[in-house]
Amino acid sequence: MNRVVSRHWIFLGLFVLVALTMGSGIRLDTPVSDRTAELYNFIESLPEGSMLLVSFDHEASSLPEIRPIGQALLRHAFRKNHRLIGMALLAEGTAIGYRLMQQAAAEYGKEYGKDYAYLGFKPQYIAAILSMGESIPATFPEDYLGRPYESLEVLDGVATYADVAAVLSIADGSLTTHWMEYGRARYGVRIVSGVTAAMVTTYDPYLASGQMHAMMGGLRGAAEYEDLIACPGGGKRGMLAQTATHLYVIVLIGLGNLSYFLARRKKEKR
Amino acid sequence: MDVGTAIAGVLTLAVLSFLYRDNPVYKMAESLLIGVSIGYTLVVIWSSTLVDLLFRPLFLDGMLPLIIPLVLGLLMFGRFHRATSSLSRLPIAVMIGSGAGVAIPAMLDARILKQLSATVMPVLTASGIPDLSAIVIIGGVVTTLCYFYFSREHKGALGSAATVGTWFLMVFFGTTFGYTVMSRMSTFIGRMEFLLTEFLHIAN
């Protein structure tokens, strides 16, 4: 019973902490890490009008973390006047990706069909990635809205990965691995990604071995990216709460260990 | 407040109510999530797989070779009856055979060979100073592999190397756990932001 009660106090503490920090309106300064700066520099270095293939490889459950990441990357790409093709390798990411692209495009006055297009979902991710390497129009004869591929101005001349500057995988799982294993290894397309924090350690070895060109991770990565593009969003807003909750967890771990050692000592004395 | 925001807000609170204890409101939200997710996925897969990749090209465009995957797909349903269950082995064999053929070389290259070549690096920088990160990476790979070498008892030099390997593993587990905590907190913060701003209008 005591354990249940203490658990509730921990949850309540977390709730109050997040509510207070979110309500305070204080924006925390976040030094930009080399990893995030590398991704920013990569998108920045591409010639204006470069074609980026943005793949929304995530489920709906990770939206709170994926949204700031996606928004920051899409805003930067649109601001640089790059052309974007959106798609999804997971069914749940399809509508979310379309909405994110629409919102970011509207902010920069971009027109559907002319500046960006959304191809929608393709099942069997390995087959989809390999098929796009042979022909993107054959893989997606129509866009998400049912319009023929050829009718979209932005897709004019885009046939394979050779016509794409990079694939930008926004992921909460292992799908970016497949982009590297099949898209990069077989067709040589550059892979960059924005991933949830839980996936950072999975992708670090790929980044270190040069299989992934650049990456940003988690809400922290989104906040850093927002700083770089001077466009504060969900990442910046959540940083104070994130720092506070981390400190809270550290304090709880400390208290847990302290109580464990005190209890053990008491037991030994008996 | 639009209907979508109101529904999302109420359902978020319903899910968070589990933190107090299991209750019917939480169960309703959980069932709704499962139902909607499956329904949405089924509709998307029906339209983008069966209609776009099979029915339309086969029946409208006359692409007859597509009869083969159609028949293989139908054979999968053989599993539902004991008399026909053996028929499902054929599509499973095709899937496993082609899947393994495609995946093994790609995985071997990306997950082993490329990672291995990234580990083989000079331990000295161009100016002759030891490269600490390279030394740590090489040391970490070698000692961790020693830990997973089970053909000899972990004694002497092998035992010491294996112990160092476990330290590297612990650091990895700790980092991964830390990132996972960060990810889960981000998800909670994201929902709290939604509740406080869009749903309850308490914060800006």
Contents of the next structure:
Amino acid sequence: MNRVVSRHWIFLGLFVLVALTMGSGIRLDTPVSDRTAELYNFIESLPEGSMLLVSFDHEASSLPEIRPIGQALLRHAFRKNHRLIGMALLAEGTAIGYRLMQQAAAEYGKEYGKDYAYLGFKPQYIAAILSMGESIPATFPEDYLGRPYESLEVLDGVATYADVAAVLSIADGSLTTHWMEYGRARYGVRIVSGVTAAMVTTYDPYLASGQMHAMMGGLRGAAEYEDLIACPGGGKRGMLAQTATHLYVIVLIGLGNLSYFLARRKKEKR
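What about the form predicted alone, after the form predicted together with its partner chain?
What follows is just the one chain, with no partners and no other molecules.
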């Protein structure tokens, strides 16, 4: 019973700490890493109006980490007046990606069909990637809203990867690997990505070999990117809460060890 009560107090303390931290307005200094700067510089260097294919290759369970990553990248792309095509290789990421694109587009006054479009979900991701290399209109005859591909102004003249500056994969798993193995290797399209922190080491070899052009990782990467575009968001807030939580756990570990040694010392005296 005591253990249950103690556990409740621990979680209550964590909740109070995070709530106070998030409402405090504290700003963390997050020096920008070379990896994040490379992705920023790539999108920044593209000619205005470049076409980017954004694929939401993630599940809903990773939304707290994926959302800040996606938001930062979409905001930067729209701010630079790039044109965006959205899609998803996982069903769970479909509606999430559509909402993110809508929200970011509204912030910059972008119009659906003219500045961006959303093609939706395509099952069998390997087949979808290969099919788009041959013909994007044939792979997605209609967009996510059921409108014919040819009716959307932003998609005019976009037939294959040759008409796309890069594929931006926002992922929480291994789907970015398939973009490199089939999209990059077979059709030569550049692959850039925003991935969860757990996947960064998985993709490091691809980045080092040049198979992936640039990458941003985790909440830390999102916070760094928000600094670069001067637009604070979920990355900065998430890093603040995450830092406070880590410090809280360290304090609890210290108290636990102190309690153990004091109890052992008391036992030895007896």
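Numbering follows the first chain given and starts at 1. For clarity, a rigid core is taken as the largest C-alpha set superposing within 1.5 Å between two forms. Computed from a predicted model, the values in this text were never measured in an experiment.
Student: Taking the rigid core as reference, does the Cα of Thr202 move 2 Å or more between these two forms?
Tutor: Where the cores coincide, Thr202 shows only a C-alpha shift between these two forms that is less than 2 Å.
Student: Under a superposition restricted to the rigid core, does Thr245 display a Cα displacement of 2 angstroms or more between these two forms?
Tutor: Shift at Thr245: 2 Å or more after core fit.
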